[in-house]
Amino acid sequence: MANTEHYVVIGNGVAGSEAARHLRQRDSDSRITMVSAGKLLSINRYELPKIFSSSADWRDFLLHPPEYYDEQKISVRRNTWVSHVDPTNKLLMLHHREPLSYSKLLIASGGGRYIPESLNQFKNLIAKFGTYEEAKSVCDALPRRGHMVMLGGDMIGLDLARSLVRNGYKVTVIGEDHLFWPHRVEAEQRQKFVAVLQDMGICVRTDVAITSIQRGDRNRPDRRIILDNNEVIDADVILSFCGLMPSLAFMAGAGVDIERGVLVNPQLRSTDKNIWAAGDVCQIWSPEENQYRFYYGWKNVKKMGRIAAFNMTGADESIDTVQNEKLVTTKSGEIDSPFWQYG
């Protein structure tokens, strides 16, 4: 009997889930294992803002129903962390010291929140919003018509902000350096887009810096933000949306080229012939810009999952490294972004 491939996918977000789906379609006899630190099956985290707009159940966010994985013979290892990767022996070491072999590996571990160094000392007072459990915790902590303060204001955060405002919450964004990330907005355009956000009902502060974050006093909102002009802002919940930090600690010492993310060619292959990467965790070589760069958003991440699966099974497809990433104003007077195009 011929040896079957064992495809291992680290991460079960949109990129990892899409890759596993296409791996099975293209190779019906292979073993496919998804390893995820999360406790749930694959969800679309881009839709997490919907948790504030209805009595959403965790099942509403699943990319596939539970029976799908059995039908497709895809093994999912949930609540499982990878400690390190040994490419020489094609081996993963899991956190509980179990070895897991692979023939081809896809790194789709995504990215976690980034907190600037100046605010890192306050990280325990800043809530998380990257998983369903974290989003549900924030939803429970935010009283009806409560006040959310958002640090940074990247496009993932602004998507949440517009959803909150539409549902009757108050949102204040404090940020300058990370506002509109990952868009590259010229200085003369920035104020125009800030004005549009204000018209959408989102309060934006770019004229101040945070000097301290404290717990709220009794009978007051849970958090107090002290600004450099001595102004105090009370908040029910504080979130950081200052871009993403690739989740790659397990790749230390693996011998694969890494800058901020895993460096891959337009076919999503790393410097190891048996390792690919997809999603927010990889930097893709752009011949047009003569540099490695990240490509964000649901459409890009999903496409990467498909391309990685195709190339892991013998194809030679490339991702389009020239893309329209312009921030625009719609006819209705709101901001729109290609990073908000998902479904």
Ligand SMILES: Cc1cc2nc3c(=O)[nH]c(=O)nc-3n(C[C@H](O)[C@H](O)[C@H](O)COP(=O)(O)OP(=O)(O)OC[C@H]3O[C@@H](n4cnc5c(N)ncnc54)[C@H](O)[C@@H]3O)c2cc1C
The other form holds:
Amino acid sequence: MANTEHYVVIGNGVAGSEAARHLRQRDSDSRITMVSAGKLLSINRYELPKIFSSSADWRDFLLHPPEYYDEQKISVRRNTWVSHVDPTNKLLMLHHREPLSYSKLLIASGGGRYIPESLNQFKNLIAKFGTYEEAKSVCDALPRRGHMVMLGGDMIGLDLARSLVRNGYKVTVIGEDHLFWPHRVEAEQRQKFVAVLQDMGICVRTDVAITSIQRGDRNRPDRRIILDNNEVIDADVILSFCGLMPSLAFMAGAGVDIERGVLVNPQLRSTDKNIWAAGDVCQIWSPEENQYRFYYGWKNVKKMGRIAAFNMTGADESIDTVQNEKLVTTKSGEIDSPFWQYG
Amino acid sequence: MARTAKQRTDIQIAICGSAGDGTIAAGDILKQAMAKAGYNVIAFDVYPPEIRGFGKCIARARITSEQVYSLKSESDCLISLNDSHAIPHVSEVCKFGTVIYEDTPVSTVGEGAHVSSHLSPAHLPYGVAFREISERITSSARSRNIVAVGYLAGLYDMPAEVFHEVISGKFAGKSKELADSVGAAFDAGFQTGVDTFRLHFDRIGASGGKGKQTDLVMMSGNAAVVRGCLDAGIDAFFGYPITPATTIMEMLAREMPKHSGRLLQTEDEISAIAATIGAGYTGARAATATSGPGLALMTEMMGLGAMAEVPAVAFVSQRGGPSTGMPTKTEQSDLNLAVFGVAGDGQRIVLAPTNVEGCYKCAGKAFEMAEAFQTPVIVLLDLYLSNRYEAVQLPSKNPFAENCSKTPRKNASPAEYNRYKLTSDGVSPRAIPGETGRMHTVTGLEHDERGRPSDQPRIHEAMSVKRHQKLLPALKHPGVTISKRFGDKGVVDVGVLGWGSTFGEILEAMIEARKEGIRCSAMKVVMLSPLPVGPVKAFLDDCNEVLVPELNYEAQFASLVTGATGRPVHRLNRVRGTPMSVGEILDQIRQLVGHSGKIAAE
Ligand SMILES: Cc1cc2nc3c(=O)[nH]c(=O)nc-3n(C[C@H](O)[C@H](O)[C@H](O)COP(=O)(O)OP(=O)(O)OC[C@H]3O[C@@H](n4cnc5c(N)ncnc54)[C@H](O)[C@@H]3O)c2cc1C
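Same protein, the form predicted in complex with the ligand this time rather than the form predicted alone?
Following is the full complex, with the preceding chain placed first.
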């Protein structure tokens, strides 16, 4: 019997591209379509900090060359936003008013930066660092030995911070609430890890809060940060690293259960039998913790892509909901995290 | 990033839309602006003969900092103004080339009907809200095409000023409001392009290296023909519309009254050529323009022109045939008709220019030759050449002679005047009807020196010789290229012999072959009748292998050459309605090098 399955994957991050790869391996005849808001094919996001130390262009960050998609018969719709999902008719509506039908859907739309409410009014002065384009723009805006101020200091940000200081840039992390996110670090441990960051050359300011952000004066760095102790910090670029917000606006009204992310069981299936979710966008039921929770990081996200693909093609695998999530220091005195383990 | 002098620019843009979308107008602004900025531009528009709202239009322009001779088979950028028309052309975009399209269609499109769903993984997508921008800036969606050109210019770092100049020039005769609104639409598109993050690697900087040009003119092959006619002092034109020759008549209809010329649209092609020959008979510089099917109808009158030795010029722009064939597709399959299509031995001059500048030269020179050799002259174009645009530099001084007629001696007595006198060069002094004392008979019948009908063997033989011999000096006519060799001198591995519009691709392929270390040269033959047998033979002598690429099935030029020289050649024939690709010719050259010395006559 002819296979008429059409797998649609929203997102071409790690979760989406890993899922597409396994879908093809397990079902050689089906139609597979990846939809991505970005203009590029899947890139290796974890290598983005390298943009500061080499003259590489986006081609050097590609996970697979363009030919791979032709060979694997995976169609990639780029620069294409999903604006709405209609599970009843198994249809996506794309932002340019084109419908796209699916038989099985994987939501792997990841997350965008989270900016705390108090700083939201300054969001236009805070740069983004999620895509290649954003990373390149930050790189272009940052002069040699320039100063980057990081609001929050989550693990994604700290990864960037360590490679910036290694490349001779100055980095200041401001704020306490999101430091080391998504790790939950006990108060007594926190000082130890902050000291390690400072030893690495990252300036950490947990004692102050931001009152306002302004454009810099002429001939001064591009941004000014006014702190609650009236101190003024000049910065060339400001980034927010306060954790991620799942990208899910298109699921509004779809009738699929959502809390902060798409709620899925450990098999990554949502409350709609034809819809799965994987990666930063999903909240997985943890029987051990008796709650839905996020599992971040390359290893988890990649595994989720594989498991979703397996289960969409008839398997019954579950994600391991018990994990080592401890922040540690290495023998050489640096910070390490399972979240940073990649490759 | 500004372009430095050393960077080589070679970018081909294709704009695709439906008739009525302003595709050709957008392409026109682009090519004019780029020529003004000092770039070499070759452009080719394809549009349907149908009315607004139907049919596909494509404007292609290759913009280069160095001289090139043809369009590329792949474009670096495709702009879609109409997705259903653009979708089949997405595959013609090169790896890491860009596709620019409408991101905010006015209504829901069907699944798979949006161009973005047809991009290959190696294409770079740029979705733009052309319609919304146009509506916001001009209160109408009509300037989508201008927004698109603006976006392209911004995205590729093109200089905005030259576009402003071209837009002001184009709308000079219209209301200021309209010109301002078009300018604003361009600017809005431009800014959007500038603000877009670029993933592509090509840039078209401020200047093409030649500096800002004021004397370079972007013109199509047909427009160049018209300029040639006007500079040669055309007096009369008779024509019947037919794609792809129609624009010659349209442009002449606008221009000729300004130059005291007369133009008449006749009821058909037979009348058009009859009137042209009639006007030529009276001493006027007269022409017609048609395509293959029209020339087929004209053959009888062409014979009369040859027999009665009347100057007349016919511009024939070939399209896919036979019969009505493919009116909007290019082909080179009327060579046999142009060279041989006549009852009896009715040789005439046939010129086939290879580029736009050649169209200008051949058009003007055709009038000189028609007069000097008292014969119909066919200028053989094709759709690809007629509609192709190139940046050309026209001579500052009119290069065409006013009168090339051999006139009777002033004081010769009426009794001495023989209209068809046998002379050493075969050309008889020609009197114009009405000249006192120059009475003579003109007929389609074979005739003696006075023009009186005769079927005497001696006379027919002498007159046949005369009518053919008199054309041979045309091979030395001043100021026009009859044939020319390019590339390596002396003995070569492969020689490529070509004619007409295909020669641009031939040149490019030859240049590429030489870069690969193949000893290669190319020869263009502009005069197809009489054929410059000497230079062609000399060229063939130098080539280990000879390739003749042409856009027809029957290898018409290859057969002409083989017949005239007795030498074998390799044929490369394509009849897809599109120009031949450089790659195809290059592949053949490579193969021939491998085969050198082994291939017998085909
Ligand atoms: C700069 C950066 C560095 C990081 N470094 C590390 C690291 O070193 N180690 C680590 O473990 N984790 C790191 N992370 C976190 C890690 O990226 C995530 O856990 C993981 O990449 C998430 O993968 P994903 O496939 O779920 O989503 P993403 O990689 O975020 O991909 C989401 C995809 O969905 C698409 N999308 C979103 N919305 C829509 C829509 N409406 N329509 C269509 N497409 C849509 C996007 O275009 C994108 O392709 C980093 C994150 C960032 C931003």
